[in-house]
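The chain that follows stands alone, in the form predicted on its own, written as structure tokens.
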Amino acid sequence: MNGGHPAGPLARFLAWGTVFYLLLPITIVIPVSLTDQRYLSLPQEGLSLQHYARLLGSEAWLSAIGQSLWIALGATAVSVVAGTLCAIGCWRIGRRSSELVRVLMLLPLIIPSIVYAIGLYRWFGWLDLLDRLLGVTLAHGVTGIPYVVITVSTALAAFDPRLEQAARGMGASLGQTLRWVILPRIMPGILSGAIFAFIHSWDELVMVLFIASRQVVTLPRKIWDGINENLDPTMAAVAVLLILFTVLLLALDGAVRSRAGR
């Protein structure tokens, strides 16, 4: 193994045990979503797609999916623009103060979500952004910035600054250098950050519980309400679709990284 010692039986057992521990709850959701019962349970007499049909025919569920999609797209745009500019600015400054800025940008990941949500509740109350699509989009956008800062900063660490110097030496303006030299080189990092910011917004629940109520019902909020009100197997069907969608996004991120590494 590249000059190292091969993993022993105990290490392999622990590794595979961890994998199965993480995947088992996910795999159980799939047969539950195909149950022929009216409550959350494994299939009793056979497999059924009735809960997927109910999901696709439910205006409430489709509305929650639509709101989550629009919020995630808007939040991703906010995260990508702000996070990319922040990472490039810190890279160009190259001082200790820029490291402090990067640390501050990571605060949404460090601070517990419930603490951040309480602060947003008070702040958004003054700004009249509670229970508004704009408010939820901004909240998700701000908390998605760290993902973009991390991935773009990583891409910039491999960027050759001589390319920028050559472009400026040939008369390119700062905007032209950014558009035609820097951004194309760090685009894989930007796309990776965008994917993770989208997944973060798509799955986020805690902040929505604090800053939204009746007008804004995202998909995680709809699932949460369904768990509290009844145990409809439709939630399992939604969970399976969420898993598939997330896996597709992660596969896309892997393809972007693989292409960038060539």
Given for the second form:
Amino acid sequence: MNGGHPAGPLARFLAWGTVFYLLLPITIVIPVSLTDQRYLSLPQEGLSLQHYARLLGSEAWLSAIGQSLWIALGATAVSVVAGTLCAIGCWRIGRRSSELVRVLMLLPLIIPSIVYAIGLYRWFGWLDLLDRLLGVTLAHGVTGIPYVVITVSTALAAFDPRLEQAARGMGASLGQTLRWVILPRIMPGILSGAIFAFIHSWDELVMVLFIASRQVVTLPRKIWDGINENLDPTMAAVAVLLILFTVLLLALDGAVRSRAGR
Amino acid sequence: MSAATREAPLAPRAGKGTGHALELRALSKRYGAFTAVDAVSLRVERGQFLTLLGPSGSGKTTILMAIAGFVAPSEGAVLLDGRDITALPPERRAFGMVFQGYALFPHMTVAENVAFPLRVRRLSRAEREAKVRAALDLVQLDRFADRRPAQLSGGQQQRVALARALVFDPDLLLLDEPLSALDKKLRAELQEELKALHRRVGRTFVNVTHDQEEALSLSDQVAILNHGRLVQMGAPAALYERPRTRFVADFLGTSNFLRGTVQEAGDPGLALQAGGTRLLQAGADLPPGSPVLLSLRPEKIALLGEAERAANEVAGTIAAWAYLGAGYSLTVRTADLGALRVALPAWRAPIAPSEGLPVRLGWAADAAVPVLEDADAA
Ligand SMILES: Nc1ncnc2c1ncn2[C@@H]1O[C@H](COP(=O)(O)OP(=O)(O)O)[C@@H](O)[C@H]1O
Ligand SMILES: [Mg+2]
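Could you switch over to the form predicted together with the partner chain, since the one displayed so far is the form predicted on its own?
Starting with the chain above, the whole complex follows.
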């Protein structure tokens, strides 16, 4: 904020305290991943990269990373296409009814994911989608839609509707207007939504616990199993990589937004 | 339209008569119980420059959008060269349009903006480039082809919008307040350019404005709108000199309004009684006893010297005055006719205005025009 009063010492203390509190669990993971011990603990005598090496040499971990990656990419594609079309449709209609559609699309975000997962379990049982890559991809893709709807709707709110009129007035069909005018203008919103949808799938656990068991083991699922079964420090190494990857994606999102802002 | 005219879009056309004629038949648009446009009928001949003039909210944009196809009329029809196009979607009409605020595509360069309608029509790259260059030449922006709209001034953006609207040889060019976002000096400059452009391309233009000066200086025909109704349409001079209603006289320029009652209808004209003053009014034929409303322009009233006589004379005192450079604007209080606005050329003015100064005003029998009250005109 420019020109306002600077924050007082108490406010500063609270702000930094909150940040510290939020980041504390993350900061503990990093030293643990560098432990020289064979179990989940802080380093005793020195730092070691042995658990990172173990991770990269482990068939099971690499397979989990690969599965998570493919699922997240597929789910992102589903979320982006469905979410973008929904947002554009609502924007074009612009009535009360479209407001309702938008609220409905946000439901997966509002409903506790465990409730959603129970419902999914029933449906996927009937549809024979349990414990299959396609099933998890669809589940993540659908629940990722709200992120895309939100970011694309925000981008559309800033879109000048006269640009669409101008394009159509010059003879452009709906498809041409979409491709050449609307999509380029809202692309930052779509990218932003895609990144969030990707992250959503990448670290989703609750639904996977319900709808997958042996065939499909995503990275969060593998970590979960690892914690329950043995306290292998490799998990801390995985967690650190997960954090780095997520931070990278968020930085990418920030870059997209700042470019769009210019 | 012949193939030949399609191929040479921006070549000067042989005078007027090469554009298209537009007709509105009893066009109405209602939003719920509110009538934004009320049974407007008008006709624009080929190659003419029509301006829709009216205060804000009078339905100008709605009419233009109905012509472009963005607003579906509640009733009535839009005809192009006698063909009913009311049901045609906007992309099938493809009239060139300059929007309020221009609506340039911010993510495209100037050249890409202008090329857009050509890209839509799948013209070859070579053809596209040639036409874009010709269009940018036309509006003198050839040096700015690679800039983005945000890097241009308001006047330059306005010209890009014009080039984009003209490049695909539209049947009709629609302009929604194309100059209103510009400052006064630039506006005057672009008014002249727009007029020259219209003459050069010979297309039919429909312009919307709330600026009466712009309407008078640009148009072949002006349609005056109020509350969604067409009040009067005609050539600028005809509208200014012979307003049909009080609203037209008031909106187009300024006007004094005099009320009187017909005493006798004689040979030079009507003799009217307005309070204790007798007025002589040419050119109207009304029975004695009828009430009459006259519109009298400030510049048609003269200050009379000692010995000067006029068909109509009234004495008063200056209540207020303002120096405007080219002239003075006086407000003269009279006993019978109320306050009268008088425009006095400043160069060799017969008096030095001051408050309370007694003056004698005079005007000819044909200086004023009888007008209708707007409620009676409806
Ligand atoms: N979509 C709409 N819904 C309801 N009322 C509208 C709509 N569009 C225009 N109007 C109303 O119609 C009237 C005429 O609007 P408009 O044609 O934009 O006027 P102008 O361009 O002369 O200022 C205004 O009172 C406006 O509020
Ligand atoms: Mg308007």
